[in-house]
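There is one chain below, alone, in structure tokens, taken in the form predicted on its own.
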Amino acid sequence: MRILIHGGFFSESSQSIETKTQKQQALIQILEKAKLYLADHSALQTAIYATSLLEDDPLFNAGIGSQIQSDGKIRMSAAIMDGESQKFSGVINIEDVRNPIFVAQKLMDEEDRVLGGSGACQYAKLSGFDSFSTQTEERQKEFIAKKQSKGTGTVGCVVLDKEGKLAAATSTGGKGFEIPGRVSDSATIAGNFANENCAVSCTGVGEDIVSNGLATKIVTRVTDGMTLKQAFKKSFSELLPYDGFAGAIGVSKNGDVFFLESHPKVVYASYNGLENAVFM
């Protein structure tokens, strides 16, 4: 069993060292809950459950304390997939829930799985999802001081549960102050993707990772051979003719995990099994 989870990018110039050392224990702490909800559940379950954590800590651009775009709205994504079925399923801009990865499972069941802005937010509203807002206080100060927060970036987990699956899910609060409708690259197989082989999620800048196709590409070059690391290395050199601005997690089938950001340094830790470990 393998677990990875990140909290996005931090940036030493703009965060403290104290906020640094938060997020290192929010992160054990969701890994400890993580590794027991994985004693008795799936990877897909997992995943999801990992990312709802991420999403209720503000201290993380996902769900509550997501960023304010520059009309002063919050508008979220989120998306699963689970490796075995391959199905893929998302929230684009969602607005006034607690957990759109919650929203992004309850679609697995539709077959219209990926919805976006209005018809996301209706589908919510039917489905019985409270109105909730995810705005803090430090983020409305950011807006009214037009001052962005650097370095908070998506969330993400990668599962391989006891019988092989995998799973991933992702979810972001944006990049803040960004043009309203702007679509990031967690609700797509860019920046989240999973079959029998491998499963990825990315954060970062969701322009390049679009671009660069980056989740798909490293499951894809798994699945045709690669090693894990081999896939990882290979995709991100692809960043380098435009100074990409991405990092990702990876799980294989045979348990190697692997981890890789292009411009330092994205929050992660791992479960291998036997201990923890976190990275920053």
Ligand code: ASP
Given for the second form:
Amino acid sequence: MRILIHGGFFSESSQSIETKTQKQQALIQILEKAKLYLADHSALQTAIYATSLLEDDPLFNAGIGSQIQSDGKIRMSAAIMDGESQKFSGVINIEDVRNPIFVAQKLMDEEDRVLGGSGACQYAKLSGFDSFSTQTEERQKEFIAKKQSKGTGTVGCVVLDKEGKLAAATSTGGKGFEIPGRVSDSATIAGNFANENCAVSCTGVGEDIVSNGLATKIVTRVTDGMTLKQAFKKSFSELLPYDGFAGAIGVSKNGDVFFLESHPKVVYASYNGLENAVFM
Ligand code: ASP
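Next up, can you give the form predicted in complex with the ligand of this protein, since the form predicted on its own came first?
Next comes the full complex, and the chain you just saw is listed first.
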């Protein structure tokens, strides 16, 4: 069993040591809960569960604590992918729900599995998700000060369960101050992808991640025979020509775990089957 979670980029220059410690502690606590949960749940269920806990923590830029867009609204995106069935589902630019990842989960059972904007909001409402404002005072202050909160960080999780099944989940409040309607990578196969060989979740500048097709590319390379590390290295090297800004976590079916970032620093925590580790 393996679990990796990430809490997006952390900026040493614009965030305090205290925030760093808080994020490290939050990641370890969430990892501990996810480990217990994985004992009797699948990779997909665990990836969703861990991501919902990250969404609930205002330290991270997903769910509660999401960044505010240029028109003052929060629009969130989230996706899941089940490696076994190779089904992907997600919401793009959803508003007023506490956990976008649960709406993505609900969509897994639908024929139409990716919804955007007003359709996603309407679907959540009709499916019984309560209206919930994920705006925090901190994000509001940053918005008023017109200061982009660098490093608040998208969240994600990849899991290998005891049956050898893989899953990925990713959730974001976006870049902050974006043009309304902008589509993040997080609910695309560039930002979140899994099959029976490998699962990957990304963070960083969505436009760079989409240009590289990062998550799909890493998973495809592992499927075609590269090790997880080789696939990460090669795919990240392809960000270099345009100085792409990205980080990713991955797990493969043989139990390898790996993460990489193009720029410092993403916050990660991992469980490798024996012990926990936290990195940033
Ligand atoms: N990837 C997210 C986006 O572009 C942002 C992030 O990861 O911090 O919307």
